[in-house]
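One chain follows as structure tokens, the form predicted on its own.
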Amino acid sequence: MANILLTTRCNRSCPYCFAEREMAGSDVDSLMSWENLIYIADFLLMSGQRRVSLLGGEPTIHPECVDYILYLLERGFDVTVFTNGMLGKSRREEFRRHLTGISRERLTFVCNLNDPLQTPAPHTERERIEEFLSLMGPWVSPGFNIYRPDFTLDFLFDAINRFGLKRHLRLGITHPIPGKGNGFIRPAEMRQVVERLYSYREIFEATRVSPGLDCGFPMCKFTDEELGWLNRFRGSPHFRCGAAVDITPDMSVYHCFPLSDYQRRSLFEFDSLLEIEEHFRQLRQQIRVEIAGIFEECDGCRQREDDVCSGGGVCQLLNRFVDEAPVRIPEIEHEIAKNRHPL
């Protein structure tokens, strides 16, 4: 899956933003133009990708937000557009005049909510977000980062029947810039997360909603019986560190938000979509000859062998290597020295 940024600025604030490094990066006024976006979209289609996602910092900030989407629709692409839904009054109503006509089945906006109790927000921002999932309720899919162990998922059932909204709740876990200390769920913390959503079960079954499992779940924290729950609904949980594809506004192309420092390339070096995914997945396996997961116990994992299960994110053994001896081979040490505070 192709992800392109379509800028690297945002116009919200959460504690556990695992793109604060690529935001913080950039230049200020970096926005993806019509030359670059013609450019993927043609670099894509020869790649055989008709699916894309459009992603920020918040994607709708974008002056030109709403023309990139329906040009990617005209070019044939299912477009999924993340964003925050803190839409401007007169955001909204281009949505409402170009967006509400189009199938759902092409054109999904995965909305990431905060609880508004864990993490609060003004009531302006929160308006904005109500007032986009009115008119939008239909093509959204809401989502939520666990950033915390004690989280809570009540605001988003009633959210779902609220405004309509897609019955697929998708649930990521937060994860670690390497050596920046944002805020992310620990391994020491998998247990209690995956407790704590089980405990939902009756909700999501009395309400028809379907919980997806972003990357970065470990699959041996779950029960046979749990992971026997997730499996009977729609599509079967995956536990691998997926094959994203970042591309921003100058057209870097990296393995994902938390790893967007380390081995960044340009589009312009790779030939199609498949060359980059083998180049990164090249990548993630020099890191697993070093470690092999997030737990001891992921070395000579019987699930981690057969590629059923990752052993936890990449970002999450880089993260642990910023604090430990410069011990490990020359390649990524000369990319997570770039992390390490100085004694």
Contents of the next structure:
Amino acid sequence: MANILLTTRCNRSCPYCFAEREMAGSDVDSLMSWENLIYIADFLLMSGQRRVSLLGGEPTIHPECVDYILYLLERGFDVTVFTNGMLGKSRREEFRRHLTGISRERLTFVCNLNDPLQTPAPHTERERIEEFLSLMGPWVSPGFNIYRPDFTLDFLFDAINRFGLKRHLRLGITHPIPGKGNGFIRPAEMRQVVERLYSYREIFEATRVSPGLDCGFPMCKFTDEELGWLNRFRGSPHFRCGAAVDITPDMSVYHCFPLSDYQRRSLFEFDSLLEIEEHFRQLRQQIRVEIAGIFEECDGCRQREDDVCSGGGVCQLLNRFVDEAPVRIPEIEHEIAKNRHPL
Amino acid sequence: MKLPKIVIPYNKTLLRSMSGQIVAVRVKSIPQAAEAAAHVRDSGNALFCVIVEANSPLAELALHDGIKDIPLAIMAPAMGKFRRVTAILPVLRGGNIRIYLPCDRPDNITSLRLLSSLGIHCCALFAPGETNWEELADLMTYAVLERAPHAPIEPFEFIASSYEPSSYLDWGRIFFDDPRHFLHLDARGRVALSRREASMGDFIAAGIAEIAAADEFPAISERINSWRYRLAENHPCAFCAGWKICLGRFAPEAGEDGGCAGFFQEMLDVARQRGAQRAGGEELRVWQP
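Taking the form predicted on its own as the starting point, write out the structure of the form predicted in complex with the partner chain.
Now the full complex is given, and it begins with the chain already shown.
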């Protein structure tokens, strides 16, 4: 599935933001145009895609966000919008008038929520988010980015019950932007994260909420019991790193936010999504020639060789290169060198 | 040549005065369209279509299921907010409708592409002197060569599908502007060669009865063959590579910035590509054996 970035602006500042480099490096007024959106819709349809995600920045900032959602639905796509839920009153009213009649099977909002205690936000922010959840709750899947090992999930179960959200919790671990030094989960902290997640097992069961793991979790950090539990939910977990395929307002395409600097291309260079995925598969392969995974044990690991697990995300591997030995592939080395900390 | 279709303003008296004609009626609003269609059918004439010359954007028009069976040519100044268009999309898709938007505004060129991508047959209305030929060329390429499913955008689709390398092509009929196919009457029944001439009071006959056979009527045959004068005048258009599908339609603009020339040359190329695709293979290029 491809992600369309409607804008590179955001109205929030999360401590773990791994889109920060992309946001900072782009034109703040950069907005996805109708011409480009129609081109992308044609491109994806011709690639056999029927699902699309809208991202930002904060996609709901785009003045024509509602129209874009309606257009993509009319083109036959199922649409997922990744939002922080901080919508102003007039935008909420637009959502109420035009989106609350859409089937919940076809339109989903993944609302990234932060722990109010660990990541406190101003009262007005919290208020706006709650008003959004009150309005669009049945269309919303909560999302949570784990950026410290002592995270809590209680507030999310509370939100699911209070606002009638979809009973699926999307969990991501925050990724390093190679060379950026942002807050992220280190390989050594992975087991602690998994244990913490598993400690919520009874609440997941009692509230009938299913956990969904985003990319970057290494399989070996789960016990067989933990894997068995995860496999009991619809859409069993995967541990592979793949291209998110992010398309920016200026029609650049890159692997994912943390790798937005790496082998970035123009969408116009490709004829199908398959070609783009192949381009980024080669990128991952080039990097994996250098290093098998984020742990020493990844080298020679059967699950790694069978491609059941990627041994962590490519961005985590590249982050090691930035501070460690240079790699052999000149093009990647050149891009890494730009991110290396000056001595 | 049989008598062309008649384009008239919606006027019951005028309709009653004719019979056996194929008629296109001009109205100002959608509610008038259903009424006009019924009156044409009751008058003993055949309805070709109802032309809605709306003053408000497409999104603001009160389209409803009741007009589904009426052939409609809706000429609107703009599309309007997409969110409001979604409410009338089922009618636009299910009806016998073609949307005309003037392409002197960049947002209308985008709207034409958008409507086409949603399966709505539409048409670019050229605005002399105001046309952005480069943007129009992008739209034309999309209309003819884009492989993703979309509805036709006229006149590009008509040109691409009707183009014959060995003959000239006049596509004015798409805009009801070709006396071979359409004559325009005013409320008093006077006949003009085009909508513009009818509104300017430039008439060729006091009534349609004066015209027994169109190709024998001097004013009509002169207009049909008027493009030949460009050749006699050594007009720059006559030397343009796009001449065969333009026939000097934009002669007043030609030579100023050459925009129309570039566009029609590209249109010709695209039409050839379409022809080659229809023939079952890609067009053979000069570097191919």
